[in-house]
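The chain below stands alone and is given in structure tokens; this is the form predicted on its own.
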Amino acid sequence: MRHVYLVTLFVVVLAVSILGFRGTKFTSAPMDVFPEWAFPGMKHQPKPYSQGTSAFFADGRADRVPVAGTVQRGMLRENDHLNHGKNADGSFARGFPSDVTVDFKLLERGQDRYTIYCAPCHGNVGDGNGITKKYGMGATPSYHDDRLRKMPEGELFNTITLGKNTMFPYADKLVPADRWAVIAYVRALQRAQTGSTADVPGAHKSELGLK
């Protein structure tokens, strides 16, 4: 039993001598157990920090300006309608891109994103009476104004992307596919305010007790 205590004590002393006490700040470099030849050019690499300095570049900055012509992932202009809401001539496009399938799944996604990012200001039904209005937020436009009902879908997409007036851009929060989903849901909210029994397909009128 005595030998067990001695071995344990030896292991503890050895571990502390190598690793140090918890919270200890070392002034020397850590022990290097891998030879340089095992990892040539990889063992000691510079680590630039954001807004830091770098002796490698002539201007001394670690941060680098993107190469001219760099395009953010998912934002190629190969499909202006899908990614920018515009026609080839630069005008705002009406309707949804051919790549977007307007179905119940899209509306569900749109409702989810709308509830998170839009409802606080625009309200659950798009009337501009969101929770922010109770805390002094200025007038938020209602989606049920004729101006917004008639606005091209591409212009709505552009507003979500770049923002407008007091509305901040949401391009960093909503990818293009989600922006179209939100627009589809907004159109559904608008339609819900103006729909009539005449809009119900004949095959479904009996479900609502209509003739």
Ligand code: HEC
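By rigid core we mean the largest C-alpha set that fits within 1.5 Å across both forms. Positions refer to the first chain, counted from 1. Treat the numbers as computed from the prediction; the structure is a model and nothing was measured. What changes on going to the form predicted in complex with ligand HEC:
Superposition of the core reveals a Cα shift of less than 2 Å for residue 161 between these two forms. Comparing the forms between these two forms on their rigid core, the Cα displacement of residue 171 stays under 2 Å. Core-superposed comparison between these two forms: the CA of residue 64 exceeds or equals a 2 Å shift.
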Given for the second form:
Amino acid sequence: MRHVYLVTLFVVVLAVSILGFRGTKFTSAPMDVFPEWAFPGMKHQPKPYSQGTSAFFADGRADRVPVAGTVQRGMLRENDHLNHGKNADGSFARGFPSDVTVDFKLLERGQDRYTIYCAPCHGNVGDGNGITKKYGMGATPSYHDDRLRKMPEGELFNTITLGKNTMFPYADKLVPADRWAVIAYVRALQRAQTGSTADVPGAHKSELGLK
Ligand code: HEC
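Condition change, the form predicted on its own to the form predicted in complex with ligand HEC:
And the full complex, kicking off with our chain again.
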């Protein structure tokens, strides 16, 4: 029985010592575990903070404008179609960039990435009925309407790269080559829903009773 009192006392003391100081403003500086004299230059580094001041530059600003002639990482406009889905004039490009070969291998890669990153919302056949719909995310559009069928490939690329409204960007998960693979697969999904008997290869026509 004595132990119960001791344990209760211990718990109370522990709770008060941890929770009791919440919100308290201390007047002295916090204890320095790694003091400057023992670790010079490690903790207190002379670094500029964003939108802070700097005594180093004549204008006193820590933020600097980019050096003339330099390009921000990922913003090289060398191959606009491949990396941005755009033409040189900034409009969305149609078709696939010349560096991308649309073949079965690309479609397989596209299917693989699509199933991981897009199908949860857009559904396995691109009808917008992914698993997230069951949990209340209702605004995912189907790919099977004329607007998205006719949308330039470059605009699809742009949506994957930057996201759109409630859809997150996927630039950090899909490198440009994978984005093109996904786009090829989205095109295949769209095509699959608009097929007609004319698309059946000659050799298989008789199996379906077609002439
Ligand atoms: C978390 C759910 C979610 C995932 C995952 C997702 N999307 Fe979306 N997507 C949306 C929603 C919601 C919209 C509608 C955005 C809007 O216009 O309000 C949308 C819109 C789109 C559109 C139409 C854009 C337009 O201009 O109308 C395309 C194309 C698209 N997504 C492609 C993709 C591709 C490709 C992937 C995979 C890389 C993907 N989405 C992954 C939720 C998602």
